[in-house]
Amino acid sequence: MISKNNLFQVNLQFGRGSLNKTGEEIKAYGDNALIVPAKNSMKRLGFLDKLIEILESEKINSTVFEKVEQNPTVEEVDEGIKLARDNNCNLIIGIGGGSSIDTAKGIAIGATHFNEDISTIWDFVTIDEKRGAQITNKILPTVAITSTSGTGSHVTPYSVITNKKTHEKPGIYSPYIVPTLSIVDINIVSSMPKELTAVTGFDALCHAMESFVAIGEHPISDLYALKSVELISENLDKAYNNGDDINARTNMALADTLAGLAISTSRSVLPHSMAHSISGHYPMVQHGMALACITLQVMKFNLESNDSKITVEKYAKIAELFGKKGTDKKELALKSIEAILEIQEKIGIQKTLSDLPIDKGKIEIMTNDAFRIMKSGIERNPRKAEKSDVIKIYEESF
């Protein structure tokens, strides 16, 4: 099967101190910015004030919208849109993790696309047969300054928003929401605490693995994905155990960026579809932790009774990147599960859904939501999954 490979151009500034060097470039995109920081952390660590100082030096006005929580909601994004419109902002800057950057993307959409018929970011979501409102190139320019090495949002055409009323967590997709400028400053990502390093790093690993095993031929994203897996296998536990290891932090930031580029082309598969459903019902659950609880069971499902040469070879390649060996491809492929379990143990996220505040009685509802909201990811999974299969995977993940 030949798949269309969409490649997105990203203006990426990468390296230690890169934030300090981008003031003049930011000015080229606008002079009245709405800043969307991670709540508390960017202010506490001094990076928000540093950004404001850089903007002021370039005579860029700024307004701060510091209300973004983990798994941003429709209400939060709509409030940010109103603030941007009320202040005539012509530039949106997200500084923080995926939640801040996804919110910034959503605000950039609504600030120019709201009209008498469109009044909420939810109007841009596609669910079931309902097509979202069209996103055009009139979107405001966005600057993404990532503080984590895991979500990949700083280089992707996605914005993930949660609807608290319906418990839905879909992704908004458009080539126009790839950030206009992406800044990966190693000084910022090195500030991540251990737990966040673990869960975001595992998210990046899942992005890389899922995009690699997704149905279709993706020769370019495969290169990104495999290099990302290699970097994570060698550096995630080092970054977790020693946050001051600049080499490990740099390699994890690169792995995250490559994995983000990979899912922008070949997309994620079943684990992400299931994890989004979990977070939709339980927004307090970190996305990476939800993935940690279900990924091993999905890998077992994908390899069980699956003699697809392509699937087996791909999982075997993942195992090899983690240093595993086997007498034949199928044995080696199965060792990929062992490899992922070992990395989970090293970074303290060997968890099951029973360790999280999740009601087992909601499995069927979460399954139905995964098929309604993230069906395309399920369809790209290397082994066809029916609802009964997904229910069983949820059950076995407890």
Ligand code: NDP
Contents of the next structure:
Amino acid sequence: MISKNNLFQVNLQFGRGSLNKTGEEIKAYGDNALIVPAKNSMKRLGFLDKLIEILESEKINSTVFEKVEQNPTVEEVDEGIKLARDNNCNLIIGIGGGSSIDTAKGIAIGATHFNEDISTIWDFVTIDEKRGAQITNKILPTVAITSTSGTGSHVTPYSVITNKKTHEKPGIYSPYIVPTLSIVDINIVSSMPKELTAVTGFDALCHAMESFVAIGEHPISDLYALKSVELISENLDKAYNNGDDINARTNMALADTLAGLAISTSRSVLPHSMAHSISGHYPMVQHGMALACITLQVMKFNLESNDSKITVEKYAKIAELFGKKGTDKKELALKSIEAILEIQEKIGIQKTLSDLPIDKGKIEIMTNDAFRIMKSGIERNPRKAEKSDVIKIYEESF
Ligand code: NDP
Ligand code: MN
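The form predicted together with the named molecule is what I need now, so please give it after the form predicted on its own.
All chains and molecules follow, beginning with the one already shown.
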């Protein structure tokens, strides 16, 4: 039985040099763009100038908003919204990692939905009893040009924004924020340095694994999730060790895209709920690194109780995709933990929370936040987790 599905409708331009082919299509969406690049890298690497040149050749005017840092904040998005409104922009283009694309999505919402009652992107967030303002098809068209292979944000209906004051890091959800056009140019993602390749690739792996083990039956997204795990098991360390390996880069970009589609339907589970609390309180911690520190402990927790045959079988399948073998399903399932540790070692992210500037005293509040802000991920986790369990998992991740 397939419950609610997002139908995977994405307008995707994928391949080496694909950015060069998109000017004419972009022109159909608007002629006055706000460009939201990753703060320094896109200019430094020449991709920002290349994009502006493509837009100019199609007579598309552009303004650049160069303020996006990792884990984008309410203030940054609100500033971008103001700039888009002041300049009457009718198109928003994110070029960068998940942070730039999520900011572009947030700006596209705010630019057309602000009114006397709605004056910040935070008004669209649903937390506790507060319902987010409605997002409609009035949203500006968005073009997402991804420069990392991890978040899947170029194909997802989520925009993740951090509130610096309250340390909350929720995802805004709307089917209207799936980008109008999504560009994956292998020349751009191939510029990622090693460490970024590792942490973003691990994020994609978590999307694939978490959506696969999430409670519920989702046979269509499982196809995407499993293919993604397979591609990552075969290519992440290659892309990490040799950034010029175009085949590995292409496969990682594909894995990222497939995993993004998988979470669009089946969502993420406990590791993401916990990781958002970490980066909410510690914005200097990269999303993928937060995941790297807690995922193994969550997997152990999920597999400790072996009462769910389905869960055991799912983790056994993941282990197999990493080349593990065994006839006893439970043993094989446990080998998935080994496999994830091995890949972390290969790409230099076998880290714990002790390696990060994180205060153990924050565990309780991070736990409460995970339950308040990312509750649906906890509810879909294959093993029911109480607050005391989550506290223990954080503790064991140190
Ligand atoms: P970021 O977008 O945060 O990028 C991290 C840094 O990497 C940037 O600040 C940029 O540095 C640099 N960078 C980006 N691309 C390149 C490149 N090709 N070459 C060199 N440097 C580069 O990283 P992620 O892609 O991991 O995005 C993480 C964010 O996405 C988090 O906020 C996370 O929560 C969110 N997310 C969103 C999802 C969604 O569905 N919307 C799903 C999962 C995560 P510089 O400043 O120097 O330019
Ligand atoms: Mn993620």
